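There is one chain below, alone, in structure tokens, taken in the form predicted alone.
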Amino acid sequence: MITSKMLIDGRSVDSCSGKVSVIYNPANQEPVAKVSLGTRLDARLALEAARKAFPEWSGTQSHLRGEMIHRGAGLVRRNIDEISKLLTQEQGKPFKDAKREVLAAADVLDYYAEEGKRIFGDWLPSTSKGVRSLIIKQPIGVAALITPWNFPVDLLSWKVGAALAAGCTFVAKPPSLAPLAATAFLQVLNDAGFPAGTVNAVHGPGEDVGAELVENPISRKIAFTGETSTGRWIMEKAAAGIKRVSLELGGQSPFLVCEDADLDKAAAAASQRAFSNMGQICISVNRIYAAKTIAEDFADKLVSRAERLRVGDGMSPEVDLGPMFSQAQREKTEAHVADALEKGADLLCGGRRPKGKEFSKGYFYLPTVLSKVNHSMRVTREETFGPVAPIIKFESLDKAIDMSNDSEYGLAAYVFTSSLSTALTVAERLEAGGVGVNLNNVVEVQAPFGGWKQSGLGRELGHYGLEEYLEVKHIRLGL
């Protein structure tokens, strides 16, 4: 087993309190690493070393920040395979899907290392002889950034690329039962040279380091990434300290099929949004409405897409879905499926664990499409968190609609038509904060991201994503 520490003041360090926890595969429930178990203590530490690193690191031209933050996403490249590998080993996903996400933080990075060279402000004329005004934008402060196990690398870049390109320093909270990607991509990124405490990565439970993130007086920003409840948590105890605060929270996404939408191109989008990652996905596919006269042949299509997936263990080279994170979220989504078929939906395929003595040791469940599914089910109400796609016949456009916005969430939503006219209309109409038409993915780096209702609030990705971390100031000038 290989031994992950923090990252405190440009160290590798391990907790005050010499406390270790141990991370097990959930493929077959091996050891992989033991981690340094922080505490409240720990995390206060690191948030001083942000705010000693914070005047050198915002005083840096944003040019040689981009220069460092370019170097960081390179060594980040040069060392995929190591972080890759932990991921897989950590969370389950297969190693391919592993190398896209950590491929994907690294290019997160080089867009905001970018980006960062366009805090514009303004010049503003003003109302009063021989008065001018300057809108200027200054970086907001120390930030805590909070993430969650399903993408542990990619969605952490999102936060980092920001806070560094605006001039942040930060203190990263890893998700506690999967930090090993995480601490070994911010300790290569670290590498690139910041200055020591711009970088900084505490592992722990949330009630001790999250809580300490949160509600310490030095953290001026906090971005967090994980479940609705949490989210309120966070609100709630960042009002104290009157703190920006960005959440991305849970979704229960809807997926349109409309009558003259192409079903093959359809399913293949439901199938993969709906069942990669082992559907713990934020944006994953969670309810599927189909027209009533294509629903069936859908249907159909959908199925067989599904069987074809092959699960294991995500070291396998062969195979397509690794296991679910956790027994917790196994047993959640074999409870969403029991709840349905106890109120009248139908199973066509998966609903149970996977046979045989390879898959005995892990969180192993079949991809699942459910059929004449209504709204008093949980896997329609609830985010399900796992690989299940539950389908809906409907009869109007209208009526598809206001069932897809019957939800508290509001992330992301897909409709798939052959009318530019519907395709517009209903993505208007649908309550998301992403839409996307014929494409079952609404994550683009230069695009805003984040959720409607109690998906969220703030963005994240894009100049959008980088405004999150600014201030603006106002300077008055009597010439």
Ligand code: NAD
Second form
Amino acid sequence: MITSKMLIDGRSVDSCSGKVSVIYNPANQEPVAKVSLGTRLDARLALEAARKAFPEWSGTQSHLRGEMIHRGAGLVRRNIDEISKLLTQEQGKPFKDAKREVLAAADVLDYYAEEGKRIFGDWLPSTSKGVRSLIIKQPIGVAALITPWNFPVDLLSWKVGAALAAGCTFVAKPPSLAPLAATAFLQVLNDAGFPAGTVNAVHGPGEDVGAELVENPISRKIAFTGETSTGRWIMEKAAAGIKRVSLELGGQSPFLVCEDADLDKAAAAASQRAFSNMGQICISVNRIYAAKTIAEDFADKLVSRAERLRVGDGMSPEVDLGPMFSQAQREKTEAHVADALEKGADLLCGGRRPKGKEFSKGYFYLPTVLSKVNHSMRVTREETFGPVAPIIKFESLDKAIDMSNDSEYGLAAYVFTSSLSTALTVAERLEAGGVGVNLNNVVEVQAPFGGWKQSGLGRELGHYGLEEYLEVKHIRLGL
Ligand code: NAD
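Having looked at the form predicted alone, could you now put up the form predicted together with nicotinamide-adenine-dinucleotide?
Expanding to the full complex; the earlier chain stays at the top.
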């Protein structure tokens, strides 16, 4: 069994405690690897290494930083099979999806390698005679990057790319129960030749190692993706040091299907975004509002797609959906479905674990479609983070928009219609950081990604993501 070590000051190291934890495969509960189990002391050593490396990395010209980031992206692509296999084995997603994730991460690095050259300033006139104002942007300092298990490589790359391009050094803390692919990604990236201490990774529990990264005065910026409750805690702790935070938190995304929508397209899009990665996606489709006149046709199409999806071990090439990440995730999904059924929902398909010996040890669950759903049910109010597509019929578009916005979350929203006017009117009224019109994804490397309301704070990706790692300085010049 391999042992995944931490990366501190350019070296692959064990935890100061000498302790390890074991990572298990959610498809069969077999052990996959041992992981050095970090402590607060390891986190401190990593932060100190990042602080030591900061003057050299932040002082490197942006095009040279870009060259090194490009080199790292190339190394990630060269090692894609090894990293993706670890990702499937620790997280459960099908191998082809894992490869897509790792490739997307390399693409993000390439994007930021170039975007880092576009950190511009300003030259402003003054109200005083003979005075000018020069505005420059500089890297904020050491960044702490804390990430979840659902897309452990891709979501990390959004932070890593922007931090490195801005000139920041960082300490990453991959998720405790799925740290293997993220750590392999960082090790491979580091082989591109960054100054020792620029790229660091520590393992361990969030409440301990993660908390040290947040609380220690060395970190000046905290970039976090994870649950809203964790984000709230991080924001409170970061307040003590008035640190910059960006938070990508939970979601409860509505999906509106209007009367004039292309129903085949809408059903395909809803199926993919509700069920892929077993619904464990922050921008997953969580509530489908379908116009009354087409709701049944739409539901039939969605069910027929859900029933065709093949569930199994993600390493098997013919599988569409792997297991859920953990027993806890599956139990939460089961509890949400049971709650909906008790309160009057109809089960159109799924709603149970698949039968068969090959499923006996993994955390498998069938893609589930519910109808007659209402807003008293947990599936519409909380983040299920499971493969469940609840359908609610609507009579007026105004009512559908109101119901869509009736949530403490505001990450992504989707609308399917063939009218440009309806598309734009609805898109403008939805309270979400990203709206997909006739498509089911709001992620675009050049465009800002982030949430409204309790879905987050700040933006990642695009130039907006880079700004999160930069401080603004005004130099007032007397001529
Ligand atoms: P989580 O909040 O439990 O953990 C995320 C990370 O934070 C992990 O690395 C964890 O170890 C660490 N952590 C936990 N407690 C901490 C603390 N006190 N201090 C510092 N770090 C701490 O989330 P999860 O269960 O790993 O991920 C699922 C959640 O992530 C879902 O709510 C999902 O919606 C959200 N998510 C959001 C986005 C987005 O972009 N908005 C993307 C993906 C996932």
